[in-house]
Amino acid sequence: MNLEKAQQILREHGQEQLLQYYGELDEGQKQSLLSQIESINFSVFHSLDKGGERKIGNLTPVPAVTAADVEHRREEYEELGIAALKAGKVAAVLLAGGQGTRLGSDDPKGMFNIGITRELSIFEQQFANIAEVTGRSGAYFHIFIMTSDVNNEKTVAFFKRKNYFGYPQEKVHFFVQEMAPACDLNGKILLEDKGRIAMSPNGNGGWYSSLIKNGDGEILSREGIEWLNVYSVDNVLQRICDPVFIGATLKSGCNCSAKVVKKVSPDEKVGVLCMEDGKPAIVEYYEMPAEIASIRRPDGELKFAYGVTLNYLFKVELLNKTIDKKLPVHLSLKKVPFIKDGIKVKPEQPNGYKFEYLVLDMIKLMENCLAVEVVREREFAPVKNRTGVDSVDTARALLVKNGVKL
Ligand code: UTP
């Protein structure tokens, strides 16, 4: 694209401020910024004029599986599951693209250390909790692990370095998600530099399209690979393809399951699994009105009592229908570092937003989806913030409790 053209495109959306510094560029530096431009999707700034919002439909409970129902039916679920397994049908992919700007660490988030008296990276307490179900089944699964431009370099050097943890180099498959421009809250796209556009990843919810488009949907039917288990780098007691939960998704003929924990109050800030307007959806804790959050059953339990907890099962053939379908565009308010008066800033409150696809806009699709109750304190333990809430603090207490040697 030559400079013309860039102020035309530019001029049409009102974005001519990324041209500002144009003439204090070098010739590379000039083509990067218009190649920069050029592949900008404007299309998802229409998202600011609705100011995020949606409306809700009508709510009603999801079908489950609640945590006694797997106690009574374990045997029965876990054996369907390493059959599974064992025959190659199941593959787990690892979303690890964040910038995971809450915990505040340069590094990938999975580097973290979470150890106390031993060095324990998030990712190596992933791969201890996989330890176990490989151990189970005899098999290995194939792990396909996203990560973003920001953080694909570090993350790939530090599994080399590593060992992979000890798992089959051959099964584990990176690829990069795709990158959207930041923008102030006026909606203006902000400079991180004066020839580069501040861009953040775009969401966790374009995993599937950036996997085919790296190519990994070979494997997929190369192996017969049937079911994905999609889980979150941030939880430490993450369950990764685990038997019990596969074997329950399988029983009901669902197209997708999610793993659930029952909220701990009307107000608890996770998203609840529910059905809206009879198709299975996730509704964010800020969506949700306080009148239908807290509404009880007769025996007094929430009636939408689910929250999830970002690990889900989904049929490969029902992500192969749907891979064409627009997902929403999320608008979250972050710190996007910028350059303003030819100076580079830092700032310390969140001063512009992100555009983020969401992998809950996914369950929309699905047609059904199957909750399965987990026990909290067994299987949840997020890591986002340093201190307080789902941080490193209340992490590390979960993992002692659960025996790891921190
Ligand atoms: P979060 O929504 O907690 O985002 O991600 P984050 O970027 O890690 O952290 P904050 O909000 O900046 O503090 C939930 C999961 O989705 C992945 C994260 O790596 C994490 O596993 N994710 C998020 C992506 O893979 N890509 C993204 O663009 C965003």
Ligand code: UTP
Second form
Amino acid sequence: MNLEKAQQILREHGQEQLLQYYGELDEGQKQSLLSQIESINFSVFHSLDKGGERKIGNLTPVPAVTAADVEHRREEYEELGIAALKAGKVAAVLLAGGQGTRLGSDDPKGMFNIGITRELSIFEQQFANIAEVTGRSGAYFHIFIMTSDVNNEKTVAFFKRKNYFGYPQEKVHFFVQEMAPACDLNGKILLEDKGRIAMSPNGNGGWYSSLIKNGDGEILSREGIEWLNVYSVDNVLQRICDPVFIGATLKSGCNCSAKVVKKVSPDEKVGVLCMEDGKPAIVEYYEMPAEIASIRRPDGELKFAYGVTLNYLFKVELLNKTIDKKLPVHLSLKKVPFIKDGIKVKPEQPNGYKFEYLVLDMIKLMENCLAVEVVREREFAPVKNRTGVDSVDTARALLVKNGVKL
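Having seen the form predicted in complex with uridine 5'-triphosphate, could you give me the form predicted on its own?
Keep in mind that what follows is only the chain, not its partners or any molecules around it.
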């Protein structure tokens, strides 16, 4: 793209400020900035006009396999799941694009040391969980790890330094999450430097399109992989490619499934898996009306009881059919460093929006979804905060309860 074309595009979208320092840049910086402008998807800015408010449709409970059902049919489900793993039909996708900022670390979140008397990173603990599965099934599965521009180099170097935690290197694949520009509260795209647009990862919902863009779709098709188990780096008790989870999903005939826990209270801060207007959906805790969240069944249980743990199983065939469908864009109010009057500014208060696609919106495209309940104390130890709820302290306590030496 040349300067004249960039000026034309920016005029059309009211973003001429991106070229305000163009004359001060050297030739390499100019070409870099023009390339950045060429790559902007301006359609995401349409979400600013919608106010970001979600209208909730008619909600009904989702089909579910309870924890009691799982125990009753564990051997049957596990046999099905192990057969699928041995046949190479299942792979894993780790969403690890975030930083450990809220935990007080500048490193990738997965590198955070959850140990006390020994070094134990979140990555290492999750790979220890994986080792339990590979030990039972006798089969290694492919693991695709989604990083971001800000943490890819450190993440890859960490895995190499740790010898991939004993996992076969040829089965581990890294791909970088796509980025989206950040804007101020008036919708103007921010510059983080005179020749660099303020960019951020485009949310965990972009995982499949980023994976395909990276060329990893060739591995899926060559290896005959039919299912992808997508999970978050946040949870140190994640059970990845769990044969019981796989088997329950296969038995149900559903295109998608989600590991869920029973909410401890109506206002617990977890997304709720349910049916919305006849389609599977996840309603975030801040979107769920309080009067609906608190409805109870005759037996006293919450009507909408199942909170998601960000551990999903997706059918690849259906993912391929939905890859071109547009997911809704979510606005996230954040502190975005920017440049003003040639000086870098690090704001103390949220000053802009980041644009994100969320994996929860992919559930709606799957036609159906099975909730598979897991026991919270065994499989749900999120590490979101330094202290308090869902923190390093609570995760450590649950790890010890599950026999992990810290």
